[in-house]
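Form predicted alone, single chain, as structure tokens, below.
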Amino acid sequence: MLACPNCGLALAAADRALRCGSGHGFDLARQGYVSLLTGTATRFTGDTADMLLARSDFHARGHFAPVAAAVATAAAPPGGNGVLLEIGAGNGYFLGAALDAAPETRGIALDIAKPAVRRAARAHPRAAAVLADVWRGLPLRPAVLDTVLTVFAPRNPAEVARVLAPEGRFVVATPTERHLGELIGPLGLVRVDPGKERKLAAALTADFSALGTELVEYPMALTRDDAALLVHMGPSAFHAGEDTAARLAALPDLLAVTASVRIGTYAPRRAA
């Protein structure tokens, strides 16, 4: 499935290495990723190895499991089999779901954090970690996946529809404006822009239709533990100042917050 990011030619293993026909070659790391990122440095980051310990524990204490299981039906390639892509995979739980539900499924975990594809890779014994920039492109062969995934990260409309099969489908997983909502004042976490939807269907239309949308929300039941954790596992971290710690401590020791995420199912057009 994977292409030379160089020249698009596929890649073979060989000697704990992939390689292509032109030569290319690309080292597997000794914690089971692949480097498939090329070029001058990405302007982008990522997440931290902190973020991903703290997201690794907050899936632990099984929170988001109904949208975890939501993702997974949502992403059961037809008739069973097949290969699914997550892209910004980071540590790998969505992704390991929905190959937890799809027994003859086979799964690709891609980040660009090395902290998230080293975790990616010991996710699930059917996936592969791959280290990539979505928005250089993705390091795969045109029309070899049957399903695509993305849950709260970035997308490349394009990209994605030139690498799914013709029946192939395309699921999105996005907070909705009322996601954590019992937090966001008092911790001040990261806005959900008001117009995502909207933005969203307007990013995919030119390679997309939309097959249907699923609402998944429930109230969790969280500790002041589990606030923390949510802090500092999403772009959040990046804001945290002097005072979260403050703001944590004048939490109640348990408190209901609002999960609320959107499912949506694309095809290609060419396919629709």
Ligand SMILES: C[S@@+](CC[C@H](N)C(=O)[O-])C[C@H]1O[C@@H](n2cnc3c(N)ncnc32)[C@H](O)[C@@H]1O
Second form
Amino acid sequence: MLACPNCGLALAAADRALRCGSGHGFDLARQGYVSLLTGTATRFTGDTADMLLARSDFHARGHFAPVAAAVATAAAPPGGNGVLLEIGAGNGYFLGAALDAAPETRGIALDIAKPAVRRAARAHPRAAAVLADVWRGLPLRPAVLDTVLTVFAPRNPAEVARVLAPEGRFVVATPTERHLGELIGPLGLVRVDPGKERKLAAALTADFSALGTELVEYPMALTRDDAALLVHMGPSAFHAGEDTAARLAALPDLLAVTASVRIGTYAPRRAA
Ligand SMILES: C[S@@+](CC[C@H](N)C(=O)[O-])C[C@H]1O[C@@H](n2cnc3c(N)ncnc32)[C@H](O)[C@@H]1O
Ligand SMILES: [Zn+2]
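Given the form predicted alone, corresponding form predicted in complex with the ligand:
Then the entire complex follows, led off by the chain already shown.
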């Protein structure tokens, strides 16, 4: 179901590479992913190795496990078997949780960052990892996927609609304004745009109809060390200034921080 990024023909596996009928070839990297990124370097560089390391450490502590469980339930293909793509999959934590919950399902982790797909390639035995830029189009054949998932990541609605089967589902998890709210002021984190939900609805409406949303909200008990990982794994890592260490040191040993994530499920509108 993967498509050649040059000509759109189906790719077939051959000798540690993927090849299309026109002769374009893409080698499997030693670390287990395939790069379907073509052309010149993109301005969307994605997350860094340090961010991925912080993210994996934070996930391993289980603070987002309730979010992962809800995402897994929402993303499970209806028949229990099928193919699930996560866009901007990072280390593949949420895709892995979704695949654990759906034993007949196979997964594809797509990300623009090499450190991400290296980790995602090892996230789950039923997951493949693809290096690609969602804004350049998804390297997939039309109507082949049962579920597309994005968690805290960019999405390209028209492309998602193209690659989803008619009965497929698009599952979008986004932070609400309350997510990590207790840390935003003290640590100078990037604030969630209060208009985010409205903008998401507007961006999806041409291609999708909303089936429902679920709010996952709970208090996390975070240590100062947990908070440091959150700073370094997220968008604030790009802005972390010299005062970040001082701000972290000023936090109490243990603090209650809200996790607040909205999970929306959408169905593709049928082409008229
Ligand atoms: C905030 S992280 C979320 C990762 C993962 N879903 C999670 O929650 O752990 C956003 C991810 O989107 C990826 N990303 C950013 N721009 C992208 C693009 N244009 N195409 C594909 N992935 C992209 C980043 O590299 C990063 O891994
Ligand atoms: Zn080709």
